[in-house]
Every structure is written in structure tokens, then in C-alpha cells.
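Consider the single chain below, provided in C-alpha cells and representing the form predicted alone.
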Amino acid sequence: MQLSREEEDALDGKYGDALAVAYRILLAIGNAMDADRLVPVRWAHISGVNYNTIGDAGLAFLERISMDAVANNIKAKVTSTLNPMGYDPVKGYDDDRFVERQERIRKAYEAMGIIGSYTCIPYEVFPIPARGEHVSFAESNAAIYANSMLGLVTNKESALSALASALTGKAPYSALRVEEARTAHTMIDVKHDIKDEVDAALLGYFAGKVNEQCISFRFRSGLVEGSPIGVDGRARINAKALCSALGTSGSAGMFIINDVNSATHDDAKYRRRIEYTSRDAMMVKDELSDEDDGNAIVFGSPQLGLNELGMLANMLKGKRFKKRCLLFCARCVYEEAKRIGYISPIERAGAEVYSDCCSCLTPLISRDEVDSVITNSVKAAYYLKNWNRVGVCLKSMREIVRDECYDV
């Protein structure tokens, strides 16, 4: 991979160990993926923030990089944001050891000029660069959403590569950054109706197992007004659910909507065509949803945005949850939702609203306290089953409110 003189100097340690390590990471990835150069990025979104994710070894590495960066006056060169951590620091958590290590992670990142956003939906929180701009997103749902819905360009980065991009402002020109790779060779013909966010997520989980970088979806009616997948309102919620599930089950980094009404529609360009039927949807749901009920309700993986909070607040007017309900959203989204008036009906209904963390890999949901949970998130279902070791009952938000609330 070709480097400029300045990049070579940084790699050789001229500007300190932190920048040298960042360039070594990018060079190793670039050489492994046949990149011929580095390209500038406008934004880096970094995962590896939750102590449960990186552990003591990750914390030690991060503190070493952060201390060297501070010593050499190295700060993030582009807008750089952080994924959720493991707890809500305002509400606190009763494990002092966990909190102490989580706070050290937070301080290490923020010392490098990285914004303490603690959200997995940065595309709903920060200004979006122009279409075609390169970004470096490590959160899988955000990377897929950026590529597929916003016209940005990113690979599904790792925590390390996104941090390296934050410190250098660059990323290897490889995989989905190359225009030729952003073409789908497999088309999934969606025969099952997408009625809500769970339907969209089941489709995403099914498609992720195809294990291709880019996948095409063809819906019965194509991408027209009222489509189940889009960038506004209910369609945006469905798109977000699809992206999160697609990133959970496989390696896909983007999808394309194949409009059956388009004059350029051409099945011949696909090597494979796979039908997705109601039977397939049921098989995926059976894999993820193994309970008929749960001891607690969980919303927020990815974290809920203003759209979902507004919809939930409207559904909950005059209602109260029958059991414990945990809801996760970004801090800035919570503050805006509170200003608008969404939070009051949600909290009056008995929901506990947590910020700066999410339902994935959280210690807030323990097998010691619950046997199973009810959620509308396929991503949450996957991690709650496989990491928290609790049973899962998968239902849409509307179904949860209908079945798990009483009138007051």
C-alpha cells in the first residue's frame, strides 16, 4: 500500500506512538484487503466502548494509546463519536469495579477529543455528510444504514480501525469503499409482507446469513410511496431494524432496494436469486424467539430515536406497563424527547429510561433477576439470548403495548 511522506513519518513514530499504532493498524488492514492507498474520511464512529466488550486488555491498550496521544498533543482529526457504554452514569450501577473501569474507558476516549455521544444511532443525532463522502463506522447497524440509506461510504469497521481513522482521518481504500464492490450479486425476492419493525428485522437477519458484502432486496411493490423501507417515519424505523439485524447475523455491509417498477430492472445481473417467504420469516423468528412471555420488557437496540419515542408515547397515553420495562436511547435524544413531551407519558406508564447505554451486552439485564424478556428488537433478542442467557419473546412495539399494558 502506498503511503505519503507524512504518513510514512507517522508510521515511523515521528509524531508519537499513538499515531504510529494507528497507521500500523490501517496498513495491516489495507495490505490484508489489497488496498493501494488510504483515503480521507469525514467522520469516525467508534465501538469498543462498553467494558463488557473490551475487558481489561482492551482498557489497558486504550489507556496507553490515550496517554501517548495526550503527551504528543494528538487529537481526533475528524468528527469522532462513540458507541454506547455499559451503564447510565446518571442512574448509576451497583458494581463499583465495573463502573470504575467503564469510567476509565470513557475518560481515555474523551481525552483524545472523541465526542462522548454514547449512541449506536449517530445518523439520527449528528449532521450527515454529503452523499458519496467516506466515513469510518464501527457500529454495524450504523455502517449498513450509512451505506444503504444515506449514500455514504464505509466498511463495517472494527473498534480498532475506527479509532485509527479517528486519529488519522483516513481509512484503507478497500472492500465497500471501492465502487465495484457496491454492486449486489444476490437478490432476495421478498414475498413476505413487511408490516412492522419485527418483520423488517427478521428479513435482515435472514439476509445476513447469505454472507455477501452487498445484497439487493426486491419488494413486491418496489420502492414507492408508502414503501416498508425508507428514510421517513415508519419506513425509517423499519429500515433501521433491517440494518441492525443484517449486521447481527452476517458480514453484509450494505443493501440495495431493487425497484420492480424501474425501467432499468434487470434480473440477469444477479448470480443468485433467493425467495424470502412467510415460512422463512417464521423459521427465523423461531430461532430467536423461544418464549411466549417474559418477566421484563426491553426496547432499544439500536437505541430508540425520536420517531420511536414519539410513537411509543402516543401508544402509552392512559396506559401502564404490567411489568418492568427498560428503554434505551441516546442522552441527547432523551433531552429532546423530554422537551417535546414524549418522555412524560412513557415514564408515567412505568418505563425506566436509560441513556448512554443499550440493551446489548448490558449488565442491567441479568439471569439472576429475569428468566426471559419481551423485546421488539432482533439484535437485542440475539444478544440477550447468547450473552445475557435469558429467554426471549419477540413482538412488535404495537403488540407489546397491546399485550403488556393495562388502562389507567
Given for the second form:
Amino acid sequence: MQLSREEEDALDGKYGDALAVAYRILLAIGNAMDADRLVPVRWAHISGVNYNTIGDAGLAFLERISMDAVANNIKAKVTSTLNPMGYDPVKGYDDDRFVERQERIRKAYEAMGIIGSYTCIPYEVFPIPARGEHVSFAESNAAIYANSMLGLVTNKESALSALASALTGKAPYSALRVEEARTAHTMIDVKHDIKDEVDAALLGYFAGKVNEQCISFRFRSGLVEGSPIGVDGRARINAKALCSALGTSGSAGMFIINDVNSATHDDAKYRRRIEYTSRDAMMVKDELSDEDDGNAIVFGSPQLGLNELGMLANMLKGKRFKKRCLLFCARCVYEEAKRIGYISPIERAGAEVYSDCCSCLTPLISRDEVDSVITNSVKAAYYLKNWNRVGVCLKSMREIVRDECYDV
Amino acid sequence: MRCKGIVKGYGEGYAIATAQPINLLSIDSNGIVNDSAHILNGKSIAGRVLIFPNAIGSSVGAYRLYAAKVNSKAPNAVVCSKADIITASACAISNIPLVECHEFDMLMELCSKRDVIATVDATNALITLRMEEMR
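Same protein, different state: after the form predicted alone, show the form predicted in complex with the partner chain.
To see the whole picture, the full complex is given below, headed by that same chain.
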């Protein structure tokens, strides 16, 4: 990869260790992905905030980078935002050691001028740059959503590459950043009806296992208009679910909806065509959902957006959860939802609403307290099962409200 | 065997090879793979030469490999068939030699039959396999 004189100097440590490490990360990625140069990005969204995942080693690394950056007057060069942390600081958490370490991580990032957004849905919280702009999104659901639904350009970044992009304002010009790569060679012919967010997520999980960087979906309806995946209403909730599941099971960073009615439609361009039938959907569900019931309900991975809170508030009118229900949303979404009046019916139904954290990899859900969890999120199912080691029952939001509430 | 050097350095150890991509988040600070859906579940990658296609899933996985390194439980070298952003960034901050091998199927075949000591020279883009006891 060709570096400019100034980039070479930064790599050699002329501007301190933090920037040198950032360039070392970008150089390794550039070498791996055959990039010829670095290109500017408009926005970096950084993962690796939760103490539960990055641990003491990650904390020490971030404090070292942050102290060096501050000493050398290095701040984030572009808008930089953060993924969720491990707990809700307003609600608190009954583990002083955890809270102390989590707060140090938060300070390390914020000292570098990175915005403490603590959300995994930056695309529902911050203004969206123009189509075609390069961003650098770690958090796989956000990267896939940005590429596939918003026309932004990013690779599925790692926690470290997004941090490096924040400090340098750059990313290696490779993979999905190159226009020619933003095309699918494999098309999944979706024969199974996508009726709700769980259906969309099961499809995403299946597609991730194909292990390609860009995947095409062809839906039975054929139309983008009326497609189960989109940016408005139900279709947006489905899109979020699909993106997060696709990011969980594989390395894909983008999908394209194959619109059979578009002028450029051409099935012959695909090297591989895979049918996705009801049987496939059932097999994926069996892999992730191993319980018929659970003793707690979890909503939100990714964190719920305003439209999901609105839908849930509507469904919960006059109802109350039969068991503990934990719900995760972005802090500013919570404030807005509260103002509109979505939060009170949800809390009145007995749900606990958490912000700044998410169901994935939070210490709030542990095997000591729950044996199994009911959720509508395939991503949550995967991590709860494999990380928190609890049983999982997958159901749509509508089914959960139908089965797990009584009328009041 | 020729390969492509990505993160420079030299590492040697018993090969541990899988054709299944790994979610690096499943690696704990003792270098053990904790993923019930993975063939290496429960196995240690500490001090080995880890051979796998590419990382999948969590963008935070890079920190897990780094934590294993800080704890002296990381692999001595990593070989991928298609090196990805997560693995490359993890190896870059951990100073773990990383190469990409385009004859991955052959490598898998050689390493699956018996105990193999792999030497990875990422600086000179060379992988050497030895079928003998390590001294």
C-alpha cells in the first residue's frame, strides 16, 4: 500500500504512539485486503466499548492509546461514535469492579473526542451522510445496514480498524470500498415467506453462512415496492433484523435486493444460486432456538428504534408481561419515545427499559438468574446461547406479546 | 510453501487447523475456543500455529486475540486462506505473525493427518511444515 510522506511519518511515530498504532492497523489491513492507498472517511463508528468483551487487556490498550493521544494533541479527525457499553449508567449495576472498569473505558474513548453515543444503531440516531460517502463502521449490523439500505460505503470494520479510522480519518481502499466489489455473485432465491422480523433474521443467519462479502436476495414478491425488506415501517424492522443476523453468522458486509421487475434485472449474472425454503428456515431456527419457553423476555439486539418502541407500546395497551422483560434501546431514542408517550405503556406492562447497553454480551443476563430467554432477535439468540450459555426460545414480537402477557 | 506476508514476524508451533471460520469473540483470555457450534470448541490455540479460513461475526473479536496475547496464551502465528479486517487488525496490535495461504486445501490436508510443526516466516512469506517431534 502506498503511503504519503505524512502517513509514513505518522507510522514511524513522529506524532506519537497512538497515531503510529492507528497507521500500523490500517497498514496490516491494507496489506491483507490488497489496498493500494488510504481514502478519507466521513464517520467512524467504534465497537469494543463493553468491558465484558474487551476485558482488562482491552482497557489497558485503550488507556495507553488515549493517554498518548491526549499528550500529543491527537483527537478524532472525523465524527466518531461508540457502540453500547456493558450497563446502563443511569440504572447502575451491582458490581463495583465492573462499573469502575467500564467507566475507565468510557473516559479513555471520550478523551479522544469520540462521542459517547453507546448505541449499535447509529443509523437511527445520527444524520446520514449523502449516498456514496465512505464511512468506517465496526458493529456488523450497522455496516451492513449502511451499505445495503443507505448507499453509504464501508467495510465490515473491526473495533480496531474503526478506532484507527477515527484517529486518522482514513481507511484502506479495499473490498466493499471498491465499486466493482459491490456486486453479488451468489443469489439466494427466497421461497419462504418473510412475514416478520424473525423470518428476516433467520434468512440473514442462513445467508451469512454462505461466507461471501456481498449477497443478493430475490424475494417471491419480486418487487422492491412491497418488499419485506426496506427503510420504512415493518420493512425497516425486518431490514434491521436481517442485517444483524447476517453480521452474526458470517463475513458478509452487504446485500442487494434482486428486483425481478427492474430494467437491469438479469439472473444469468449470478455464478451461484441457492434456494432458501421453509425447510432451511426451520433448520436455522432449530439451531438457534432450543427451548419452547423461557423465564425472561429480551427485546433489542440491535437496540430498538423509535418505530419498534411505538409498535410495542401499541401492542401492550391494556396488557402486562407475565415474566421479567428486559428491553434495550438507544438513550436518545428512549428520551424521544418518552416524550411521545411510548415508554409509559411499555413500563406499565412491566418491562425494564435499558439504555446505553444491549442484550448482546451484557452481564445483566446471566445463567445464575435465568435458564432460558424468549427473544425476537437472532443475534441475541446466538450470543445468549453461545456466550451467556442460556437456553433460547425465538418468537416474533407479536407472538411474544400474544403468549407472554395477560390482560389488565 | 509460499504465502503472502501480512503482519511481519516469525512463529513456530504445532499446527491447529480448521476449515470452519472462527468468531474470534469466542476465544477467551486463556486461548480456549468457547463456541459450541465450532469444531475447535474447548480446544486451546495457545502456542500453536492457528490455521483457519477467516474470522466471522463480532467486530470486537480482535480484542480477544489481543487479550490472549497479553496473557501469553495467543497462537505463535496465524495462517488464513482469506485474511480479513478483524484478524489483520488483531495480529497488528498483538505482534502475531500473519500470512495468507492460497493453497489452503493442501495445507488443511497436510495438517489434518498427523501432528505437524508449522513454521511461519511472515517477513519472507514462507510456511514450512515438519512431521517430527518438537525439541
